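Next up is one chain by itself, shown in structure tokens, the form predicted alone.
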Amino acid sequence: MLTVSGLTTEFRTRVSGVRAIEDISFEVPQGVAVGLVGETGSGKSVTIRSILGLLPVSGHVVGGRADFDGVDLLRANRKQLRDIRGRRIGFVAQNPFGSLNPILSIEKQFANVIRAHRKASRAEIRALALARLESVQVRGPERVLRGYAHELSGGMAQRVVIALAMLHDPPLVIADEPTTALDVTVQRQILDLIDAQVSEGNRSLLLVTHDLGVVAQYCRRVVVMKSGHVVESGAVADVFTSPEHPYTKQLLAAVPPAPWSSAAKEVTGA
């Protein structure tokens, strides 16, 4: 589904460039959830935004490939990326309020996402938007469509963002720490929703997180990053039960075994 090889990105100033990630390689197979894990500053979000062409002006991909559906995303032009993002790759960001336009109604934002990829009448847009909001358990979807982002709670806003990401039934979903800005009580609900949406369509998932328990429960494979490099990757059960890299061992040692050990067995059927 997605094959990343040798991805290298740097951020440039007027006097120098700083490598943020270097020689990143991993795969996201069809129908498989892959966790991209590492501490803050390890390069997880830079990796995702490099793949999707969402780097800030100072960020530059200087090497590698990211092959998706026959297209190298790192060399795709703006039109190709526009066609792929949203239609073939759904993206759920960390901060739902950063993803939603504060001055447009939620219904208008659904209309913009739908019409970016196909023609649709207002009635069709409304019907599809309501169906998607209901699929992510938004209460009062008609009221939500009429309203604006500032009227939503954090958990409800993230549900709306998930619904937007799933509008075109993308075969790959990328979620960049989708529960970071949410209360602990809401985090599990959101992760369950993403898992259900991905499983329902036999989609692939690339889930960025710093939480090993989340990876164990929701992913079959894991990629461990440290200081801009991939230090270990493999099946969740293999990496979590027999880690090879010292950094992976440190991460696992810092987490009580209960949150992930039983989940790892469950993921692999062991």
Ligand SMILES: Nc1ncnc2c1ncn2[C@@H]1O[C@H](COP(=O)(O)OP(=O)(O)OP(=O)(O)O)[C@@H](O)[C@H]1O
The other form holds:
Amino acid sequence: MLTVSGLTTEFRTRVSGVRAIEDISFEVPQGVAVGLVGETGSGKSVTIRSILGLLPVSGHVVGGRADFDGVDLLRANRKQLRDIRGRRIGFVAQNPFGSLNPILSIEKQFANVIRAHRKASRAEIRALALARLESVQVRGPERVLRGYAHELSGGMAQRVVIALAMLHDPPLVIADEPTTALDVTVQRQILDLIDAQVSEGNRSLLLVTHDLGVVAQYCRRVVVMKSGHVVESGAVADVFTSPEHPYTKQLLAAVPPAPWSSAAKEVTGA
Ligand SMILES: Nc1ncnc2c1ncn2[C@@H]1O[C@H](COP(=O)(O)OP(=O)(O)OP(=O)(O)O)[C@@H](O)[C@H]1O
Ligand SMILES: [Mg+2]
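Next up, can you give the form predicted in complex with this ligand of this protein, since the form predicted alone came first?
Next comes the full complex, and the chain you just saw is listed first.
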């Protein structure tokens, strides 16, 4: 579905270039959820933004490929990328308020996303937007449609972003720490929601997270990054039970054992 190989990205200042990620390779197979983990600054967001063509102006992809739908995303032109991002890849960023336009009503934002890819009447847009808001469990969807982003809680805003990202039923969803800006109490709800949307449509998911527990629960495969490199990748069941790289071992050792795990039972004597 998505095959990234040798992806290398630099940030350039007037005096020098700094390599943020180097020789990143991994795959997101059809219908599979892949977790991308690593400490802060390891290059997870730069990887995703390179693939989606969303790097800040100082960022440049200097090598590699990202093949999706028969197109190398790293060499696609702006129009191709915009089209792919809207219809074929749904993107959910960390901060929902950064994704929503503060001065347009939510209904207008649905209209913009729908009309970017096809003609639709106002009534059609309303009906589709309401149905999609219901599918992400937004309460009072009529009111939400008439309103603006600042009237929403963080959790509700992220639900709206997810509904917008899923509008064209993209076969691949990319989510960059979709819950870190939210209250702990709603974090799981949002992850469950993304998980449900992804499994229902047999979509692929690339989920960036700091949280190995989240990977264990929601992902089948995992890619571990450190200092701009991929240090290990494979099936979650393999990597978590017999990690090969010292950094992966360190990451796993830092996770408190789940209360139901045999490790926790040893500790508590339960
Ligand atoms: N706009 C930028 N200009 C210069 N360097 C940048 C820029 N954005 C990121 N970098 C560099 O790229 C590296 C990777 O950053 P990135 O944001 O991808 O990390 P991350 O793994 O997503 O971290 P976090 O978990 O905190 O989100 C960092 O060393 C950072 O300094
Ligand atoms: Mg990041």
